[in-house]
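Here's a solo chain for you in C-alpha cells, the form predicted alone.
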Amino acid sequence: MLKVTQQPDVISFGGGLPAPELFPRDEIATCTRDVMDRYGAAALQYSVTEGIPEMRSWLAQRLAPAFEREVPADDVLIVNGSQQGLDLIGKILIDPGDHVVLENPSYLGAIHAFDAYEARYLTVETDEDGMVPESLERVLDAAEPFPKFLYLIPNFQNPTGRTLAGDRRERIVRICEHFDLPIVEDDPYGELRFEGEPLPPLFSFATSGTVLYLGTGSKIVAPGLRVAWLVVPDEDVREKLILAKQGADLHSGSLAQYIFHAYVSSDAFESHVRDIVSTYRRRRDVMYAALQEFAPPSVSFNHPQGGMFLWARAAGIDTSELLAACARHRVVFVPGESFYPARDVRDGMRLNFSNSSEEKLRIGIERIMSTIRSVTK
C-alpha cells in the first residue's frame, strides 16, 4: 500500500495523516524566530526529562477544565509523539506473556507496541457506542492470569471512529476500580469534536484506581514536532516512566517544545483548531454522503461525531483482498482485519478522510463501491 500511495494519482484514505494544507507554517517560522530571539542557545540545549516547564504548565491549565479539577504541572510528563508514550508504558508495565484488555477492533499503534514486549491481549466487545461495560466485567472476571491494565480511546476512536457513551464511561472505570486494573487512557482526536457536546474524560472520575492519560499536539499542529504528552498522578508509575525516557532518549526535543509552546500560546491557535474542526467536518460529511449514495446494500457504514476517521463492513468480503483489487483502481485504504489483535475479523475497513479533498473523497468512495459490486458479481 505504502509503494502505491507514492504515485500521484493514487487515492489514499489508508494513513491517519492530518490534512498537511492546514498546517501553520507561516505562524510557526515565526515562532522559531521568536524562539531563538527569546531563549537563544537554551533552546537547543539539553533539558529535563520530564519536558520543559513552559510546556508541562500549560498542558496542566489547558487540561484542567476537561479534568474537573486541578492537575499539577509536576504530574504532565512530555513524551515524542503518542507512540513514545505507548512504548513507555508497554516497557514499564508488561512482562513476557502479560495480558493486556483491548476494545475489539483497537488501535494498530498500540498493538505494535505492546507486541514489541510480547503482550498477549484479552479483548472486549464494542459496539456503537464504544467498549461494553459488561463484556469488560466478564471479562476481567475470568481473567487467568490477571492482565497489567485496559488500554482505550474514548474519543473518535482509531479505527472506528466511535466514541464511548457518556453512560459508560464512570461505568467502565468503576469496574476497574473494584478489580484494581489500571487504565490508559488515549485521547488523540478528543478536540476534533464536530457535533455534541465534549464527555468527561475517564480521567476526570474520582478513584482509588491508576488511570493514565495519554494527549497529542500532532492532531491540533503538527504530527513533525513529535510533541505529546501523558499526565500521571501516581508518582510511582511516573518515576519508572521518566527512568524509561531517560533509557530511550533522555528528552524530547527542546527546540520543538518551545516551539510548540509559542505557538499554542498565541492568539492564533484557537482560531486554528477551529479551521480543523470545520474542514474535518465537511470532509466527514461529503465521505459519508458518497457511501450513502454509491455503497451497495452489503456495505454499512458509520456517522463518526468527530476524529479522522469512518468505518465500513463489506458482508462476506476479505478487505485484504479487496485492498489489492482497489490498488488496482488507484485507491487504498485499511483493511480492519489489523485491527483484531486475534486478526479473526476480515470485512472490516478503516477509511481516513482528513487528508483528501472533498473532490478526492467522493470519487476514491465511488471507486472503492465499484470494486466491492465488481467482486460480488
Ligand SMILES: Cc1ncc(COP(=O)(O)O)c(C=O)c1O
The other form holds:
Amino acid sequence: MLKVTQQPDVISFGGGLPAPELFPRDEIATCTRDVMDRYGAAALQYSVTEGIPEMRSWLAQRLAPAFEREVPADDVLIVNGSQQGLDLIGKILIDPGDHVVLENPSYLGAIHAFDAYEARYLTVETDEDGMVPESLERVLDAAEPFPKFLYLIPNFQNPTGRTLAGDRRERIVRICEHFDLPIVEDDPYGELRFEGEPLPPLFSFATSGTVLYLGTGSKIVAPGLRVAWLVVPDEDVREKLILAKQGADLHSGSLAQYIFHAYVSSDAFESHVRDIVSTYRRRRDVMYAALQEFAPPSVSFNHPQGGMFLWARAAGIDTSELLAACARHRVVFVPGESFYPARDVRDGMRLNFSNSSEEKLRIGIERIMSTIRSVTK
Ligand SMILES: Cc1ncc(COP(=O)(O)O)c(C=O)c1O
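Now that you have shown the form predicted alone, what about the form predicted together with the named molecule?
First the chain shown before, then all remaining chains and molecules of the complex.
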C-alpha cells in the first residue's frame, strides 16, 4: 500500500498530514536566524526537561482564555509531539492488563501508545455529538477492573471529525469526578474551527477530579518541530511525567522550542492560523460537495465543523477490501476498522481533506464512489 501511495498519480486521503504548502517556511527561516543571534549557544545547549521557560509562559497565557482561568507556567510541560505525551501518560499510569476508556472509534496512535504498556480497552458509544454520557456511566458502573483513565478527543476527533457537544462536556467531567476517573483530553485540532463558537475544554470546568490537557503545534505551525504540550495541575502526576520524560529524552529539542516560540510570538502567527482554517474549510466544502454529488445512497457521511477529517460509512461494505480496489483506481483512504479496539466495525472510512488540492479532492471522491458502485453491483 505504501508503494501505491508514493506513486505521483495516486490521490491519498489516507495520511493525517497538514498542507505542506502552508508551512511558514520563510518565517521559520527568519526566526531561526533571529534565535541564533539572540540566544546563540543557549539554543544549542542541553536544557531543562519541562521545556524552555519562554514556551511555558507563552502557553500559560495563550490557554488562559479557553480555560477561563490562569494556568501557572509551572503546570505546562513541553513534550516531543503530543504523541510523546500519550506515551508518557501510558508509562506512568498503565500497568499490564489495566483498562483505559476510549471513544469508539478512537485515535489509532493513542491505541498504539497504550498498547505498548499492555492496556486493555473499555469503549464508550459515540454519535454525531461525540461520546454518549449515558454509555460512559454504564461502562464505568460495570468496569472490572476499574480503568486508569478516560482518553478522549473532544474537538474534530480523529478519525470521525466529530465534536463533543457543549452540554455533554460538563456531564462527562461530572461523571468522571463521581467515579474518580482521571481524564486525558487530547486537543490537537481545537484551533482548526471552520464555523460555530468554540466550546469549553473539559479542562476548563472546576472539578475535584484530574484532567490532563494535551495540545500541539503540529497542526498550527508544523509537525516537524515536534513541539507540543501537556498541562498537568496535579503536582504528583506532573513529577512522574517529568521523571518519565527525563528517562526518555532528557528534554525536547531546545532549538525547535526557541524557533517555535519566536514564530508564535511574531505578528505572522495569528493570520497564519486563519489561513490554515480558511484553506481547510474550502477543502472540507469541496470534499463534502463531491460526496453529495457522487455518493450512492448506501454511503453516509458527516460534515465536520473543523479539523482535518471527514468520516463516511459504506453500508454493507468491508472498507479494508474496498481499499484494495480503490488503490487499483489510484485513490486511498484509511479503513475504519483499525480505529475500533475490538475491530468489529468494518464499514467506516477516514477521509483526510487537509492534504489534497481541491481538484484532487473532487476526483478522489469520484473514484472512491464509482469503485463502491462497481463492487456493489
Ligand atoms: C488525536 C491526535 N493526538 C495526537 C496526535 C499526535 O500529534 P503530534 O505528536 O504531532 O503532536 C495526532 C496526530 O495526528 C492526533 O490526531
